[in-house]
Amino acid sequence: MADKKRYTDEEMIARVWDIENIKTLINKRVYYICNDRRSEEIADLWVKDPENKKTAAFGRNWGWYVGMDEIRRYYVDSHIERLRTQQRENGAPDINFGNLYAHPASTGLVRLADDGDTAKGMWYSIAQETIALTDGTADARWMLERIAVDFIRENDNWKIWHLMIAADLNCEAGEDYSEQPVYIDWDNDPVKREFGKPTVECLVHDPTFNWWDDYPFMPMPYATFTDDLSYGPEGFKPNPNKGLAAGEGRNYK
């Protein structure tokens, strides 16, 4: 077995000082979605190095967009204009009157590169957003959904790399569970509508069976950074689980 890594007095209060601003990093985020301030998220929180802008990644069941020009256009662009259609439709004073987005990150995991270079943390999520319709009543969802960020250090400052998003449950508030259909109605599902067309399309997550894929993965004690560890498309790959390769399940193909 090889030796566990030491390090110095100094060096473990540095590391611990960077797990306290890698966490004050993801907990600033929930406040910026509370307040729907996705272009300041984008412009504070992410990268801005023109190599890692390259490889950044925003990921959902369903795929990723990669670089942070593709990321703005569908996490900021995209949801303003999606807004303002609302606040037409609504005849609503103001953009996103009647809407309300939490989204808080508990049970945080955070694991420091031996290199201190990168690091990689998941949180869960107990969400909701409430979006308001043209009748003057509201769609209101619950979301349970992993949050699996990829950090990198820029100038000794923490910034979000590649961010995936897996949702386990996605319903509307006050109705029964129990009654929900077993199969998602992917078609009609209004997160994936929103998600649209990534850059890179293919089924990551699909909560049909709980946590059969193990993804995103847990992250795990790690030396270095490498691709095959990335929360971005690069890291991906399909559990090769008999049941479903049996063909049981409709969203498998």
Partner chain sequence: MTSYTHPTYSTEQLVERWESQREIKNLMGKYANCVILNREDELFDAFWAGGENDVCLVFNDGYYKGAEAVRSYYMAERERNALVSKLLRDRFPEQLGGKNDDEIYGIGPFKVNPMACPVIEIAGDNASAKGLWYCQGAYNKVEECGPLAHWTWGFFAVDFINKDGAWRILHLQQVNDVDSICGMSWGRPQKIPSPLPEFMALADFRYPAYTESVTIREQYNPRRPFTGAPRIPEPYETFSETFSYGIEEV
The other form holds:
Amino acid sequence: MADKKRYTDEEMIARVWDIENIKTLINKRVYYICNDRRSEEIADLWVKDPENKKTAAFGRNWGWYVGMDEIRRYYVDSHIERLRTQQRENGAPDINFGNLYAHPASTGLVRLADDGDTAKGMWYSIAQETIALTDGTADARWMLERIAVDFIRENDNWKIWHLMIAADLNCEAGEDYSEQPVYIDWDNDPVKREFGKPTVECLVHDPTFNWWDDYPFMPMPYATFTDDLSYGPEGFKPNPNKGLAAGEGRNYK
Amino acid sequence: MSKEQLSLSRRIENAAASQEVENVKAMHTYYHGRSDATSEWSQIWSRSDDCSWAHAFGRMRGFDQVWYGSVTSYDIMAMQNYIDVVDKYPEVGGKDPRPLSEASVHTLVTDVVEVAEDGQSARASFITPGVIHSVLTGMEKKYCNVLWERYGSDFVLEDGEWKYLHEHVCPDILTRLDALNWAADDYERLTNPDRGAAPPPTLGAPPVSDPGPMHKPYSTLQEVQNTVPWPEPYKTLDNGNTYTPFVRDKQ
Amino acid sequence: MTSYTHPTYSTEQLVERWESQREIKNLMGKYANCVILNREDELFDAFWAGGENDVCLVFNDGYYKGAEAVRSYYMAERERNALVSKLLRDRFPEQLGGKNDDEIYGIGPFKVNPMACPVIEIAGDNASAKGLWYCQGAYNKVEECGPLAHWTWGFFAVDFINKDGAWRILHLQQVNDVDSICGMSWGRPQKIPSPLPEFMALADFRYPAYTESVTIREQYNPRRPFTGAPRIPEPYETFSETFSYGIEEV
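In place of the form predicted alone, output the structure of the form predicted together with the partner chain.
Whole complex next, starting from this chain.
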């Protein structure tokens, strides 16, 4: 843990507002998602500085898209392509017709670096996505996920730099989650399929073992940002004692 | 005293304190999500004799009793669970049994936070719409229980660090994702004796100083419970402003 | 590196504005707790701006405008809570038969509105504020079919005014996308259980008529055009310069 630094009154209230503005930033993202305004989210809430855009990362359980061009390709372009396919298949008048998104963020834990240039945060989301189907019903699905974010200050505005959303589970509304097969069927997991093939492929959080893998790790007080603290790929350190993977170890008999 | 009568420095420190205790509370959530009771009670709790932790079953008082109930007993349950699980799933061998027991995620929203005028304590209430899930179980069935509770939390400043002093957990809604109806099911239990009793709100009941029940989960015939009233602005932590009455004069 | 000199506000103003947003979060937390405790009848006097102001309470299918209309809605909620408790006493005389109306008040309904994701803007003149919350809620109001739990997914969008140094609600929108029976999908048709004779009296209960019945927000269904969140608060100097979460009567 970093030594506790002393601040003047002016410094301290500035830091209090920094933390508040960071929380507001991530809350605004929640409403951008409700509005499905992904392109605007990137324009308004993510890094703009050319150097930061190169190292920006959007991760999920299976790796990261790195660089804003790659992030846009996944997060905006592929999404719109899927929505157009859905619109065509459903004979819908508009894209997103009959869809509903909500990923509310709770349990905020924000650490502002001692130097005030970066911050790290963690949230939990009990979320849902509802996707209209061709038969006039919709696939309504609970989604549980932990959100870990690195923020960086650009021209006195806070921006999302690295975003990791580690899914724990998803379950169709009205269905009994405990009736799902024990082992996750990654090939047919709607969240993994949506994520596609990232720039850096790597299983960073396998919820088969609950939170045993401790990733994303909880943000702790820190002095200044270094790569090993990052929620981007450079900060991921696989557990050297990873043991067996899900479903392994049955040949001993 | 209104806040405007406090010094500007005090008001700024109290603003920072309000954020600090929210972080302490969130650290509880993320440690508990890994069933890492050791880190939670080692790092974010006061070791005072005044500390307390209460749930439906009653209230533990003093750090030794809190540690026994919240760490020792909790770890025992995790180890017992592990023995059941490893029998079915050999891949858990070598892994820490505690996070394998379950991910108990008590999310935090609806915060009402007050920092004392003297800056030495803070009080907060929350609604926690939470989930408790696990994949590899001895029953060979994964589960995701939904547990909505209310929290009343007191914090104290010790050597420049904000620490938990009192926690009072009030379970309200216990159900399962997403096949049950917690209200209709309860009515069914009331009107159909064959349905049996509702599940307990906790896995165990450790030794306590103040016996329960201190709060009961929602049921159709349950009277209104305001077990953890929201905190009001206050001067100092005392028996008029606390989630655990002090049993002796506070020095 | 942090700039410690704010371009607009003095250090004292920054403190005051931070305290304002904290008080507003506290206010909405207290509002949610009052609803859990079935104390809706206290909400208007405790948290609203009062009769001299243009108060407005908005739901998906209409709104109440003016102090009398808003207060009458909350009082009706109390009346309904009381009616549910009496019906339960009639149904369970062994458990509740010896208790009077005051003692049983509140038994039955349980309504939770968790307030999350606040985006709060305090006006530059500090006289008003706006806030938007996401609310994934749950409730059981007890219906003609008896106790029945619902999940909700929706929003609280609120205008506040600073009245004599205290923040008060001026306009409040409580609008849901989803109001779905727990254990059923909101993406499919839902079957409401059959009425029970012990709760039939609830069929005659009526809330006060809205000032205007109008679709403010269509509830989600798979044929609903895509509907985003209420407008996110934006920085503003004084309330007349920004939009309102209240409804202007036609």
